[in-house]
Structures are given as C-alpha cells and as structure tokens.
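Only one chain is given next, in structure tokens, and it is the form predicted alone.
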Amino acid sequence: MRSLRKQPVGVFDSGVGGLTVLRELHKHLPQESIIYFADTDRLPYGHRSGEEITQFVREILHWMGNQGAKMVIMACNTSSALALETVRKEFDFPILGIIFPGALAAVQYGRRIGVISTLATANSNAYLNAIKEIDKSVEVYQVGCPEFVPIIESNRIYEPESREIVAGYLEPLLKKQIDTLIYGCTHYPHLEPVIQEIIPEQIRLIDPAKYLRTSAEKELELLGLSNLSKDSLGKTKFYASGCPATFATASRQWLGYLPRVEKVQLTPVSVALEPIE
C-alpha cells in the first residue's frame, strides 16, 4: 500500500479544459504525482456519440492503468455525462466524474440553475438528472454552447467576435432569470473574465472543478491512497495523442509555463476490457 501511495493520479480531457481541475491538484494536493492526458487529436469531444465518447475513454483508462495510475479523474464534462458509469465496472481502479460534484455545489447556492456545456452533455441532462435527483424543486436550463471549445483552444477569447458568441449563448439563460451558472465543461471557465461583463454580478458561478477537487482528496484518503509525503512535491508528467508542441503552446497561459509534453498513440479497444490486474 506504501508504494501504492506514491503512483500518479491520472487526469484527462479533450484538451486544456482540464487544467482548471489540474490547477486546483496543484494548489491542493501538491504532494501528489500526476499524469495529464490531453486527447487533442480528437478534440472536441462535444459533437460525438456516446458509443464513441465510452470508446475514447476505455483506451485513455487503460493506457492510464498501464502508467500504474491509482486513481483517474475524468477532467470533462462530456466524457462523465456519456461514460462514467460504463467504465467503472471495466476497471478496478477509482474513477471519479465531474457531474455530480459539480450539480450538488450548484443546488446548495441556487434555485433557478443554468448550465452551459458541450452539445454531447446538454443532450445527455447529466446535470439536470444529478440537480434533480438531489432536489426536484430546483429549476434547471440548459444551453449547448458548441462553439466555446475551439474559442478557447485557439486562443481567441478575448477577441469581439468571441465575446458575442458568448453573450449569444448567455442570453435565453439570463431570460429565465438564472440565480446560479454551472460551468458544464472544464473549458468554459478559461472563459470567465468575458462572462463574468455580461451576466449580473449576483449571479453565482459554479466552477465544478473545484469540488471535484475536494471528492478526489476524499477519496484517496478514504481508499488509504494519499500520498503522505507533505514535505516533498509531486511531479507531473504531460502527455498529448495529438501535435505536443501545439498542446504545450496552448496551455502556456493557463499554466504560467512551458510544459514538456510526450505524445501517446492510443491502443484501439474494439471490446469491454477485462479489469487491469
């Protein structure tokens, strides 16, 4: 168990989405060793299946248990809305997701509950069944905001042209007179400063990632997994199935540095893999 302790947290997205979740580990946990896995090369994530959204996620577990991983985060929406509950019961390791931290913050501060989010998850009401299955009295509106990943991974968020997609996309939530904001893609915070100039400032915004956060270091504790070594940092390795130099490029402004990044052919899983031993 002592080795175990020290093997990596696995933590994966489409693409720079997930560093808001890797940024709250950082400032956290820093003790603890991880492993960002960015799926560039099939981003985004939001127009796909669900068949394929599970397929993409069962090769990522699995490179992952292979890195000796001792628990993985799912840093994306989509992926936990079409996937979480499939490939739990595939792999013996813990795999967290991000709805239903991300619902329960939401339903403590608000009553009239909007969401933005990818296509693929607004479609699945991930967040308006973990809402409702938490209280039925809250209200929920949901908005699919196809447009936001490809601002933000081509740096383009503070452009005009961008600032009024995004009010476009804000603007039937802000109709139905929303108290709370949940940012249903690990995205979308990246795109706060130009949200936060169009909606009202009494409006609370919910950044899953945080609480999300706060489960994973539960978590590890409750399974015996946390690292203990509090007077040493962890590292953290970066790994992309797309271009490396244009992931690394990408995430410079939200990391404050360059990271070193690998890339990773993915092994294709045509079936249900047995639990990684």
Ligand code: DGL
Given for the second form:
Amino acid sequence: MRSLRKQPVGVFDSGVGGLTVLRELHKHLPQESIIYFADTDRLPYGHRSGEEITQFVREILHWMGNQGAKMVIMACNTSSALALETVRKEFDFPILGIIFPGALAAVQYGRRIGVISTLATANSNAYLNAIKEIDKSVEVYQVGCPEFVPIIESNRIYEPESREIVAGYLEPLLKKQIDTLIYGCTHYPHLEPVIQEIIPEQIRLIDPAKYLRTSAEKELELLGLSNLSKDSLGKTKFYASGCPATFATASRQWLGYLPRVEKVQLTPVSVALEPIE
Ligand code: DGL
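Same protein, different condition: the form predicted alone was shown, now please give the form predicted in complex with this ligand.
Below is the whole assembly, all chains and molecules, this chain first.
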C-alpha cells in the first residue's frame, strides 16, 4: 500500500477564497500534494444555514476521503464556523478548521479586535467565542460583509464602487477604534490592496490562512503524515462543482497560471455517517 505520507492533503472552499490558504501551503509545504476543491456551484456559502453548510461539507469530505486525502483543511471560515464540530466526529481523517488559529494569532496582538466575515460566520459568533475563550478581556467587533465574496469572485475588486462598498463595511469597526482586523473569510485577503488604502496603517491585519498553515504543518508532523521527500515538489489538482473554465479564469490572477480544473459531481450523503468513537 502506498505510504500515507505520500497521500494528498485536501483543501476546500466555496470558490477562490481557499487559494489564500493554498498559497501558504505552496510556500511552506511545497512537498505536499494537494487536492483543491471549490464548491462554485453552491457559492456563496455565506448566506446559507448551518444545516445546508454541514451537508455540503459532509459531501466534500466524503469525496475527499475517496480521493485518499490524508488530512483535510477547511480553507473556509463559514464551514469551520458552522460544520467543523459536527463533521469531525464523522470522518476518520484529521480535519482542520481556520477559526481557532486565526483567533489565537489575533489575541497575540490585539485588545480591540475587528472581524470581517460572511454573515453566517458573523451570526455564529465563532470568532467572538474563540477569542473570548483565549482571553475574556479582549473586545471583539464583528461585521458580516455579504457583498465582498461576489465582488471578489467576479473580479470587480478595483472598481471605484467596490471601494465604496468596502469602506462602508469597515466604517463601524474604525469607529470602534480597533487595533487588529481579522480576515474572517478566506476570500478577503484578495481585497487587501483596497482595505489597506482605507484603514490606518497601525491596524494589524491578521490573515488566518498563515496560522492555519502552521497548525497543518504541526499536525502532519505530530501524526506522522508529513511527506518527507523534501526534494520533490508535490502536485496540486483542482476540482470544481461548477463550470471548470470559470473557476480556472477566476483563479488565474491569484495562482499566476491558468490551472487545469476538473468538474466534480458530488454524491449526496443523505444521512450523517456513523460517528467515529
Ligand atoms: N471563503 C469562505 C469563507 O471563508 C466562504 C465565502 C462564501 O462562499 O460566502 O467563509
């Protein structure tokens, strides 16, 4: 049997947001092979219910398991906020979420932390709870920004109207005089050039993708799953539930090349699988 160490790491998001996590993995864990899945057919996740998201995530994890993933990284805050706890009990491979690593990093720097995220993540209070669990005395201000993902997915980032929209969502956080801002959605680091123009320089920006990568690296080592062939580069394969060409085109500017994308039809998993004891 092929060694588990050589098996791929699964990474998923609703769309191009998870590429901010992929970028970190490519930079720091280049020997790992990766399967990237974008659920573009059901994008955006941010306005969906917890049940819907949990069901989507279940289907993705089921498929990832069939692809031989040795670990799955949720490169999606919305999924991590709403489904992680439930699905972790249902699969026998490690599943990593992005919220806790992001919260932990922010608390190292901030006392007044702003979080921008999808509405579903904001309503779940996942960041608020994670931060308060680490340090009760920190103030947390959350803003759901439902217009950001459509702007990013349709590549309207640099349009003047988009700048106005971004400024509008950041305004309440600036009024609260935050010292730290968490990108609580993996799509949002793509907006960084615009955000940096709007917020004062002294506000520290936290991209949880960077800290998720560190936890993934540690977890792979701890579980004896790291690919040890440091001198060979891992392969990345891209899959999407929606139109492959649309996802390839949207990804190009973040990847620096036009990826080959295969379409995947996920199989509905109608009932929760038996919890793993
Ligand atoms: N990029 C995802 C997140 O981190 C999902 C965004 C969406 O589909 O609404 O939450």
